[in-house]
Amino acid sequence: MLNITILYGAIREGRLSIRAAKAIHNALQASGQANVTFIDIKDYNLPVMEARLKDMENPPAYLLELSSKIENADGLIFVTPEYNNSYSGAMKNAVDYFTKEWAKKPIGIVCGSNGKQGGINASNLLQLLVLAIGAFPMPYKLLVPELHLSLDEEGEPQNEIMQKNLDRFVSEYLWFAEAISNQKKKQG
């Protein structure tokens, strides 16, 4: 069983993209192939990063907790809304605190927006960030257009296309994460 951590990166009031994070969480749980940890960065109230965790003499307990959750994951899924053609600043701030925790982790990308493009610009930029932190971005992304119509408040797909895309993303991600996890285990 894979240990998968969802990193949800929106802190704004009235955030709709939490629906996409819930959808991924529900689908991974239902697969029976993953133990899922959910990190909602809003719960941590992270200040703007002034020093990386590795450079802190006495890091706060919440950063050590986040580090452990990331480090112990076989893979992660980043979920963010698209803001001004990019991912959320809160997501970038959270990612920047950590370094070694991301090494060679398979990372899936889920983006959503109220518009029809589903966060495609944010997803492309997020793939570049994943490469920059030394992790592996999964090529297939889940884009959720018109969040308010595509998923209900509990993350349940509201149309056949959304369900099909969600199922495909989870299937592709589990394969991707397992392949990388197995290779890492061979290398010790």
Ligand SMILES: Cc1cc2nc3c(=O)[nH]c(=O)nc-3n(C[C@H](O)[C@H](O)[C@H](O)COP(=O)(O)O)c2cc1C
Second form
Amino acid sequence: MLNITILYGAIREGRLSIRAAKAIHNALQASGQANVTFIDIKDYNLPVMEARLKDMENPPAYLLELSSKIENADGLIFVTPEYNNSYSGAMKNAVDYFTKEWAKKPIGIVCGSNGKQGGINASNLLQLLVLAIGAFPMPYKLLVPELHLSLDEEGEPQNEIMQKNLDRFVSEYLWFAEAISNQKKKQG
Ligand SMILES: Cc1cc2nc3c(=O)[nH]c(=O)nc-3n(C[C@H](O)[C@H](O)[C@H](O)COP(=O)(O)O)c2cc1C
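Show the form predicted together with this ligand, please, because up to now only the form predicted on its own has appeared in this conversation.
Let's see the whole complex now, leading with the same chain.
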């Protein structure tokens, strides 16, 4: 069983992209192939990063908790809305706190917007961020256009295309995460 952590990066009041985070959470759990941990960045009230965790003398407990949730994951899924053609600032801020925790993690990318493009710009930039932290971005991404129409409040797909894309994303991600996890096990 893979340990997969979802990192959800919108903290805006009334955030619609929580639907995308719920959709991926539900689908991964339903696969029966993953233990899923959900990190909602909003719960942490993270200050703007002034020092990385590794450079702190007395790190706060909440950062140590986040660090071990990342470290213990076989893989992660980043979920973010598109803001001004990019991922959310809250997501970037959270990512910047950590260093070695990200090394060689398989990372899936889920982006959404209330427009028709489904956060494609955010997703492309997020792949670059994943490369910058020494992790592996999965090539296939899940884009959620018209968040309010594609998914209901519980993250349930509202049309066939959304369901198909979600299913494909989950199956590709499980393959990708397992391949990397198996290679790590082989090397001990
Ligand atoms: C600051 C800000 C910038 C935004 N920029 C974009 C954008 O560049 N492209 C886009 O498709 N939607 C953009 N949107 C709309 C979001 O896609 C929309 O709010 C959607 O519901 C997802 O964000 P949410 O989870 O905060 O609701 C923007 C929204 C905000 C608040």
